[in-house]
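One chain comes next, on its own, written out as structure tokens in the form predicted on its own.
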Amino acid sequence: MRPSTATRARLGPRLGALLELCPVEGPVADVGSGHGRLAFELARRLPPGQVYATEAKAGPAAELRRLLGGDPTVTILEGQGLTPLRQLGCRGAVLAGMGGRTLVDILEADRDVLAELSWVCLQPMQRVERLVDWMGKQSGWVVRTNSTRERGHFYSGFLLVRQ
């Protein structure tokens, strides 16, 4: 099956600002992934079979998969923030369109899944101070970063690498 038309659209400047900081390498997932643009283009960009997109709860994660129109490069797993993620091997995460706050509560709820990760995409909606404390407060990790604006807004971009 193909994506559906709405997974293919352009990913604006916001979650594009996103991907180019994300290293092409897998595999990935991509947590809370809402309408999957952003798993769509990272599947685009890995072998396949390496590319995880992640909802919390059921009925986003059936429509996910409605919008993901059964594409076969990316695999949708239920579940809460990094814990689907547990044993898989991945390499890294992204995770987007959530505040500051539950970003940190993510990371610090699943410190065991992070830990198996060699890097992290993050960009707040909100309260960017909250997240940038957090990182302040981390050791063995590498920052980049970048910025946009979509909309009127401004969003922050960090990856984190481990060192």
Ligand SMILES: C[S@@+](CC[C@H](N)C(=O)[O-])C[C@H]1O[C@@H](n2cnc3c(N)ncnc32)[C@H](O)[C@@H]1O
Given for the second form:
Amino acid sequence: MRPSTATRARLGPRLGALLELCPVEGPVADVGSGHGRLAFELARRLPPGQVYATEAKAGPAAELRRLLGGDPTVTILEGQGLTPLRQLGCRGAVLAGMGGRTLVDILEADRDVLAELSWVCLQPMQRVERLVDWMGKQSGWVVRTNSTRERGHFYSGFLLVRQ
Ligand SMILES: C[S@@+](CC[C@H](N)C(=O)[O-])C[C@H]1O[C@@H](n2cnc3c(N)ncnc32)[C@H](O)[C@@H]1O
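Target state, the form predicted in complex with this ligand; input state, the form predicted on its own:
What follows is the whole complex; the chain from before opens it.
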């Protein structure tokens, strides 16, 4: 499902392209959700209780809680990378707004949690080559990509779907 024009306007080109790449299939976790805008839009597309938004530390998690204004459709979890998703039953995870190196570190740190997921959507802010290199060493995933520009910066998105 393509994001509506209004959704795209709320998210901006980068997050709009990311949302477009995400399967409409939950439960899903927005890892390192930050401002929570993507988690909010994911929750609009899925049945209640299917969206998690994570933050690594208590401070950002509290800010995320404030920004989402107690939205009951998004469950906020605190913890590093994929760790809070362990045995949560998520089908998918979105990781964006971090560098390629951080994304690879997160994926490698919890390979058992990664193995529980059917899809992962990734959009590095920089060091894309680190992520591309890592993806080249993985097997069992089909990769789809998209790209967009925002304020003169070029962003690549990658959807990995388990074969
Ligand atoms: C720049 S924001 C990106 C927010 C949003 N995902 C986006 O793409 O616009 C990066 C967020 O990731 C969080 N973060 C960084 N490392 C993390 C980790 N290992 N686990 C969970 N969150 C992390 C930061 O606290 C921050 O809120």
